[in-house]
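Okay, so here's just one chain, in structure tokens, the form predicted on its own.
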Amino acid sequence: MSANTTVAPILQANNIEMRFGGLIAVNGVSLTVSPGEIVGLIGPNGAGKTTFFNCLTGMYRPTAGGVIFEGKPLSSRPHLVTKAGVARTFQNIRLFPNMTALENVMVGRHTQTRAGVLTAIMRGPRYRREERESTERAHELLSFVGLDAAWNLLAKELPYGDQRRLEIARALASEPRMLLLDEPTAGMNPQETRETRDLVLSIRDQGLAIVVIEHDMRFVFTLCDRVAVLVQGELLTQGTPDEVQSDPRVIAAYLGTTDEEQS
């Protein structure tokens, strides 16, 4: 595992509060995440992670605080988050099952080009050099994942699994320095969780800094190089995985005892 601290976080959620009329979905999360760390985010069922997660890459607007990426301000425009340089897959796998693997992954490249509406049209210079620049990176990332074999295959044909992969690939093709991961490994046997956290490894050698929400808790402490507990919307604790773990108010609220309880 390797984090650089010495540096200013390249992302920086201060006091992100979401309400839904009179319930807090999440209250007062400060969080930073440094370059080329891997940061999980765990807590249980409810505790109000992908709502934060949502918070961060525009699908929700806070109702308090703010996101600073960069050292500047990120939109709360989901285009504008992902042209600023954060990426994110889902916990519902949100594919185009109808286009090939190769397909889905240019998609992903549409913060890339520059070709106008009148240059695609008449498919000039520009638009077929981009084209084709699209469709070599987007070839690129599909071996990076392990899915070159399935390029012009409908993603709806992919095992699940694969899938899962495939989303990640659309999200790298946005170029990005940040990528955030919701629940990649679920549904996956162990084989598929293993390939999965070496793939996560080879993205941050790549430079990238990484959240990731996980319930398998083995596939997070053997990850990440820090990890934080929400707990009803709130921060309960953060810290290494050794640290968090041990933390009696971590085991209490995912086995739901009592701090009496636990002494």
Ligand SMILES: Nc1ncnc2c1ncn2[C@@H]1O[C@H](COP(=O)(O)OP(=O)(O)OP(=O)(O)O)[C@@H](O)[C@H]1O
Contents of the next structure:
Amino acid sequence: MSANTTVAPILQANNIEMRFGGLIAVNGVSLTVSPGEIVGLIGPNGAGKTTFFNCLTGMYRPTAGGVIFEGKPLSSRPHLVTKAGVARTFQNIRLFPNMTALENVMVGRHTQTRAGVLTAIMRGPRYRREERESTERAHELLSFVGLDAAWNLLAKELPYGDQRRLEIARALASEPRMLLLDEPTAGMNPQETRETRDLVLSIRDQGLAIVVIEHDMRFVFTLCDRVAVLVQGELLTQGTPDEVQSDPRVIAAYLGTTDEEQS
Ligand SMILES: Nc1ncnc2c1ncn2[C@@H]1O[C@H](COP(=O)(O)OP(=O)(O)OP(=O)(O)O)[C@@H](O)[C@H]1O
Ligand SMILES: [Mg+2]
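So that was the form predicted on its own. Now I'd like the form predicted together with the named molecule, please.
Up next: the whole complex, starting with the chain shown before.
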């Protein structure tokens, strides 16, 4: 599916800037994502990709700019971002290592359950019903990412690729409408990478918009509808995979050559 300009964007990040002291990690980056679109975010190490995600998800409060999600300003507090319908995974996996795969996914559902603390303590009927529904949904999500057989294993016992899949299941547990993936195939073998590509496509088929940061160019260019390129905190260009792959500025940015050397 390609960007459909007649449909209102699901996400509009406007002129996002993130400074750390004298360093400008993200410098006036704007990005629009349409519903059902898969957008790739690429760029050399240190380009500001993860920092940009952190600005979108309330991990950092941008020093300038703002984010509109589904027509409303997006909060810059992580739990409210999740509640608004945006979920993410992390470049450095953040699971609870001593909890089972199922428990990790159930933690991701906490924004969905209504039972208050007191209800939980008293373990009333509403709490028990929500627990049962949460458990069912968590199993469903584990199956969806291909991990239901491992539901009772501790996260730390899972192979690395499965931990990345579990992170995706945990992110989906908040029932988001947009998913941000930070290097989902890092450390995966080619087979696992192909499976992750199919998984991302099936997540999109469920109606989610996706932004994915990745260094694996084959993965990005065969998966994404559109690709945005960050270099030194700035958006160098964005376009279809074909446009971006053949852009000499993108090649130069990756090879570290200057414009003069290119021409
Ligand atoms: N909390 C922070 N304090 C200071 N500098 C930071 C902080 N977070 C990120 N940076 C700096 O911002 C720049 C962008 O980092 P970022 O992690 O966003 O890059 P990236 O594009 O995700 O790189 P990679 O591909 O290696 O993951 C780097 O120079 C980094 O050192
Ligand atoms: Mg990063």
